[in-house]
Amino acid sequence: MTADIVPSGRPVISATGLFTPQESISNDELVQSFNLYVERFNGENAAAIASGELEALQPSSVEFIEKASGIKSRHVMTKAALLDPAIMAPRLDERADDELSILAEIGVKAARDALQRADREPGDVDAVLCAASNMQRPYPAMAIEIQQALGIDGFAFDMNVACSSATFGIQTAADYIRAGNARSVLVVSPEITSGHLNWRDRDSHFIFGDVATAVLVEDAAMAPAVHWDILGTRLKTVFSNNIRNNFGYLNRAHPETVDAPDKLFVQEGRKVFKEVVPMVAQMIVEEAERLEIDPQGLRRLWLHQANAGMNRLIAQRVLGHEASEDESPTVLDTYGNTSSAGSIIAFHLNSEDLQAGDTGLICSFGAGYSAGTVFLRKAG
């Protein structure tokens, strides 16, 4: 990058990066582990179940999981403990304070991928935003650790808007570009979601997977020839308890509750489906109209990868017809729900084939409720 570039104040996406863990868990493996846990629990509590003090746990099945979510497998940082019926939780070795933390490590890998794709050096970047659902610690900020590991001079901070964190981060980065406060911003989303999942809950034990993504948002004046113009962004939040995780450092005051189910991911899935689908579809259509974009003319939708049924209905309401895999690609089947990273993975893996002038939409939605839209046009 040359220092004499005159900023345009117009934000673009120059590149994206992806880190995928080597290990994955198939639905078959997951069901075998879960059903063995159910069998043991029911056996050990047979008397209480017979007396009505406890309810017997119900087994899961591959068919149930795929019908409920569309997920067939998910990547995880480590699978052995997750599949052990006696543990069913991640077991990641704690690192010393002078070692790179695991969340920063995978974030750095995704960021380096994005930088390489844009032919950038860390010194070209002005800021790092770590936008993800669950931070490894309250402070120092994960973003500052990632900044340090990459060798970036500038500023960095964390932000959490659950599954919408990445799109909220993109708008924040775009606003810095528009205001002239930065010319190049990395939005990094390291998501080790296996840590907040209740692997013993039949209705949700199959949902999440681990991954990390990065989005390089830059001023158009310095962008590579092939890039994505950010045509407009919109964010929305509406408070709801239907997706919730109560774990936090204040729980240390009552350590006996830390393993309680509500300290992990819980949701009212049917309520979420009913309330979020119309909210997100309306938001997309209204923002498209504000930008004078025909929503039915969008070439591709990169939607949040949480539930195949939700994406199908949202895409249908936006496009006016049942979306094809080409129009609304899915990575949910092999990655699972990766929270804020899901729509970015879909974009990262399914965008190179579009032609200059094609328009598309990155959209995420989740707990909060929160939702974010990023309308794009391919340039170059």
The other form holds:
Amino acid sequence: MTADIVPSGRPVISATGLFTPQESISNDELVQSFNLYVERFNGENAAAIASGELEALQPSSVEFIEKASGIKSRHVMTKAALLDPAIMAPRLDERADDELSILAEIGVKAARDALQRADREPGDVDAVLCAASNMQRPYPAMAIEIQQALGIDGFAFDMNVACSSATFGIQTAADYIRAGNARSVLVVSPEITSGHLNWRDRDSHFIFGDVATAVLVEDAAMAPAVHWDILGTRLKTVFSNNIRNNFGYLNRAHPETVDAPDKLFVQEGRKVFKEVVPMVAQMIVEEAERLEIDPQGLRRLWLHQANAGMNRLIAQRVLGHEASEDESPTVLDTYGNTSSAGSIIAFHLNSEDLQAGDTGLICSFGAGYSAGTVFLRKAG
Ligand code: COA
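Right, and the form predicted in complex with ligand COA of this protein, after the form predicted on its own?
Next comes the full complex, this chain leading.
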């Protein structure tokens, strides 16, 4: 169908896709389960706590979670085990090697949604990037499994830049199109973040949720009439230990530490907040200047969804005034932090109403540190 197009070398976003798990956990349910765990732990360890050998665990609170983060609920693949105080970890059945793995399965669902919205056949796609922070396994690549499930001829690989995986994936896809190495690239971000979250850690047990997104990046010459021109992309990384996860196969050298809390998500939330807000705001303003775009004229910001307070501050610095929900939409209230997928969900659910010529920005930030900007203008 697209064999006879003459590539322009100009990358656009043709469509996006979303898969949302059916189950969700409210703050009430989450805190009830956590506090039951705390009560049991403190009861079972009463003597050690009384003698000062162990510190009593503190309960969590719905009010704190909502005030500190803006999160009210989160979707998860399966909630029973996550809420069982005796488990508090995912219990997803292992699948045979000849079955589609669960991460690929939700990636395929999001990808099919994007393809359908662009009226695109898988046969027209040249490459699949699985850009996510919570991969199922080291190899074979999830992306190749997704490629096979969709019936795409071409190449595929996984890339992990934590919460910024999707924007790094979009720039990578855009560069293939700019260089003429591909004309249609799917950037898929399946995030089953309930796996890396420490559901027993009071400071972070409320943060994450599961989801999958897909972004179809294409050469303008083959894009549907309504699409988003990519005006510019910019990536930045600065090393930081403030968000860290030490899980990996080298842990086998010290099997006794495999279940230690540092093999799950750990962060210094306050430091992340303080350091990332100025870094990202400055990056956005500088990139806007390079692209000769007035940042205050951006119609909408689709920001990474980690914390409502961070987004409020970043949006204010970029737009020059307190952003309305219309200017900087929130999805973390119902999705939680979905790592790399967050800014893409915000875009997917809040972009149809914009007019041709409107400009906007997808922006991610997270572990690494890593940050990415994708400036867009609606066409069609
Ligand atoms: N329930 C009740 N109280 C809690 C609590 C909980 N679940 N977790 C922590 N607290 C308490 C703390 O013990 C602390 O008490 P203290 O003041 O008596 O010491 C107080 O609440 C404040 O804790 P703090 O960790 O400083 O909260 P915060 O306001 O910084 O909010 C985050 C925590 C994690 C929500 C916030 O820092 C954040 O979102 N940062 C950015 C995180 C981010 O973007 N990470 C990227 C992930 S990819």
